[in-house]
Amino acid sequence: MAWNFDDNRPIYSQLVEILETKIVSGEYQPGAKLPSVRELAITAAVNPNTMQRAFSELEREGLVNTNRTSGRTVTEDPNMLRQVRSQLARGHVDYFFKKMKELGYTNQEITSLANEAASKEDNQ
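Structure for this chain only, please, in the form predicted together with the DNA.
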């Protein structure tokens, strides 16, 4: 997953979303040590303060644990990981339907488009 940002949203909140996704999808394994704030800031090409701000949010959610001098680790609680993953997915589904209905699409048309898109893309 790439570190691409769109200009229309604050970077720190996009960082939160990206880091959450990397964690719950397993790209960062449960219990694994995360790169340091400075290191990740370089990787993502953002200011360390901005990365720090994103991590404050992840810390608040409980997805990461912080040891002041030895760095951060991903939570090892599998229930939390599953739950956050489901929440994020649910949010995407709801948002998708909300937007499509605003455009005037019916449930049937929406699922047809989804099935069509799934069959056209690379499998898995």
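Here, rigid core means the biggest group of C-alpha atoms that superpose within 1.5 Å across both forms. Note that the structure is a prediction, hence the values are computed from the model and not measured. Residue numbers count along the first chain shown, from 1. First, how it differs from the form predicted on its own.
Superposition of the core reveals a Cα shift of less than 2 Å for R60 between these two forms.
Form predicted together with the DNA done; form predicted on its own now:
Here we give the lone chain, stripped of any partners or molecules.
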């Protein structure tokens, strides 16, 4: 899988977001062992130090735990997982509204378009 990065933002912060998404979406299950820094750095085509920095941030947030003998694992705290998932969703919604307002849409028009898109998605 190719990891795409935005040149206007630090790579490590984008790695944090990608890994958070993989965790809250269930790709990396609660309590599951994560791939090594080196392995993920190769997959993402980034410097291992950059991946280590992203992992350090995830540990600081409490989303990832480091065990000296068994590597890193995903937190099993359901509240933490819900909180991070909600934060990520809120960021996407805020960004969407910002961009739609730049196009001149009102909140009501944006909501209408979003409901229309959701209905289409439900019918597929």
